[in-house]
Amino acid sequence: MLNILCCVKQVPDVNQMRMDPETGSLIRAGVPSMLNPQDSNALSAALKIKETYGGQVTVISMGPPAAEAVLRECLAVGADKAVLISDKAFGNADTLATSYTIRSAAETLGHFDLIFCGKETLDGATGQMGAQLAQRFDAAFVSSALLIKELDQDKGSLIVDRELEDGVETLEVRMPVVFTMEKTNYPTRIPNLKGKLAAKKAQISLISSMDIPELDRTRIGDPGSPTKVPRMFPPVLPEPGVILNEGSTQANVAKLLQIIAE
């Protein structure tokens, strides 16, 4: 049976989020947070694969209690099992320090054939954590994978298309794979009552620092987090642009002089 994990985030609406000029530092109170849109095609293509083949779906996140609540939106729409990762100690990870965390605890989960995730996020936009997963997992890994064609379990090999910027790769890879998705094919997966229902009863597994067997505490949280963001700044804008429009070209033109002149 095929082992599959899927690496979600909770994110803040980011188009509702403010600066405080003073320290520079976001304002997280009284954003609503959310299922991380990248990552709900991630899930989409973990399901497909269990649909099509067979196989367990597990979602695992790293974040604070409250990201139960998109772990539940991953069980409603057809995950088997949520595991959270929290622990005040994971604080101010990088994606460094953050695909170090997510492997040492899937390790206690058991072994993995396909690892899924987003592109990016959209707090952090980096893209990173795919690749860093991969490293950490010891996995082939298959960005902006754009369709996974077929799968042969007794080889342990997928055949997968990957987006390019001028045209589509297709690519024969072994298990285990950590594949970043595309959302073409695995658009967002909309809950039914009967999964919401389901997921409110659900147990979600909760992993803290003291669950995860040797972990490297100077590799977790702020001590294993070499990026550091001491201030952020909001962007510049440029001055508006004009529209000219004086009647005819040549008024036109004779406008556009007298700005350049002044």
Contents of the next structure:
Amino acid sequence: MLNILCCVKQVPDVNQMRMDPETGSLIRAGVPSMLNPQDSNALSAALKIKETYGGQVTVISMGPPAAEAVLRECLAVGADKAVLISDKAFGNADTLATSYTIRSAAETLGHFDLIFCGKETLDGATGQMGAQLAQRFDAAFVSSALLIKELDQDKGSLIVDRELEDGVETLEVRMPVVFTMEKTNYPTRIPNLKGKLAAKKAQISLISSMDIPELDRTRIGDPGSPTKVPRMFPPVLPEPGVILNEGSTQANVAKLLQIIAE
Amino acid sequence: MTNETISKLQQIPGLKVLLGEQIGADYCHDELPDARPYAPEAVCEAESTQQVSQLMKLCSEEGLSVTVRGAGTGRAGASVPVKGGIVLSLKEMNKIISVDEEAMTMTLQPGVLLQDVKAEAESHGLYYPPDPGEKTATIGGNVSTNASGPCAGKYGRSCDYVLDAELVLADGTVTTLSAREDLRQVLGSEGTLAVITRLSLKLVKAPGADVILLLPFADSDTALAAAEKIAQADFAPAVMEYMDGEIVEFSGKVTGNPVFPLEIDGCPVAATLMLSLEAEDEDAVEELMEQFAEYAEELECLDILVGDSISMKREFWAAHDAFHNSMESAVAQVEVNVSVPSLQLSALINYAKSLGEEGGYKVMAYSHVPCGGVHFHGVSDMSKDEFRDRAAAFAKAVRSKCLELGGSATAEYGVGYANIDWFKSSDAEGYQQMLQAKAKLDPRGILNPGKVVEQC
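Form predicted alone already given; the form predicted together with the partner chain follows:
Every component of the complex follows; first up is the chain already shown.
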């Protein structure tokens, strides 16, 4: 049976985020959270594989207890099992520490043949997690996967289309594989009411730092994160352009010449 | 227009006067499809009530016609200067003057865009419900056309939110609704009775939480019958949209982002109802959903899909709002917007679809069920010229059927110059009242001539 892992993250609705102009910190209070949109496409791909070839989909997220909400969203559309990695010791992690933590927590759950994640998150937008997870899981990595066309469980391989800037590349990869998914063929799934109500009551497994044997505490959370953010500030935007609308081309040209002369 | 008049216009302090080549093509049309352009002799961009008053006084003295314009997003030609004269643009009168959180009111100029009205209300924890869909329309335009939209069934239309308005009459007199309640008819009169220069709007408390439910059906009659049942129950949906499978499929292909289901467990979806349920908090919404789940067993829907996350709700509305623009990808198309009593929706939709089948083109529909508003889109691969007569015949037949079923043939897009005859036939009493008001308030007929009650 295929064992599929899908990594998801709860992110703030960045459309509603503001920055404190004095401290430069992000004001998260009152900002609603949501499932990272690209993770929902990854989940959709994972579920499609399960529906076509059988298997079990486990969703995993690292975050505060409130992140349970996005895991329940995943259960509502068909994920079989949800795991929350949550512990103060994991706080302030950068991508390096996060990928180590996810790999370490996933090891306690068994072996995974396929691992899916979104291309990037709405908040951090580093786009590093897929590649880092592939390294951690010692797996092949297919970024920007468009379509998983075939899966041969006997051979342990898949045929997959991957989007490039100037075309589409078809790859044959051997499991285990980490994918980051394009939205095109894997739109967000809409939960039904039955699934929603069942997900509300579902059990979510919690993994804390104490639950991971041989966890290297120097590689998690703040101590394990070489990325430091000394300062945050809003980008300085260039002066907005001027649209000349003097009524006619002639008048626009005259105005333009006047601006240049000035 | 004489040079002397132009000179007088230019002497109004602060008024920007555009003439000849300075008048951009945008001032000659609105969004009425396939309409010919009408050029004004001058465009005056006002920034204050005083400028509007001085301009109206001058135009009244000189017998010059004035067509008021906001963002020009209308679809009936109301802001188009069909009789030349002056276009009075209020787009620069775009200040939000104040928001009173306690009294839940907003005072603002007419050129503020609807999207900014909504955002400002939201930033104060309040809500301005009317929403015809086009968020870049001005609030003045919305009030002038009494715009409605999907949530009008529960929340009412734009004019229902006007507490007071500052008005400039045809002779330049400045007054307010609070001073002269008899002028209430100015609201929704499409700029034919007076110029709105300031508005005081009622806001409401934003719903604490909401959820969108999608109910897919195997056939459209069952969907509309279910909508009637839901309307009779106690769920008071803020929105209940009917969307037929064809429009969902067509639009999804155009946008490349098919959101609404076309199939449930192998069964093709012929129509979907989209409901928005509101309550004071998340727990109350959940309880409401559970009650709805029990109730929905008798509705014969194929499933109940839930959009309760921010991203999902945004996706639903984006997909819904894309219906209209996606039609532009058709080689030839016709749009008809009418309303009928909601019980008659099924008859009207089936009739319109049968016209498409007979005429060899595809007819798609979506509807704001509680107020009976329907948007029909007919699309064809024929050339525009080839399709023109069929499109006109379709529009006429649908509107006639709508009147037969007791509806309004002008519905959401208003009257403008495109729908005068239909206004007359669907609401003879309203037409007479407008005629009387016009004779009283604008006896020289300088305000937006050729619209609503007067042929162009």
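Residue numbers count along the first chain shown, from 1. Just so it is clear, the structure is predicted and the values come from calculations on it, not from any experiment. Whichever C-alpha set is largest while still superposing within 1.5 Å between the two forms counts as the rigid core.
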task = State yes or no: after fitting on the rigid core, is the Cα displacement of Val253 between the two forms at least 2 Å?
result = yes
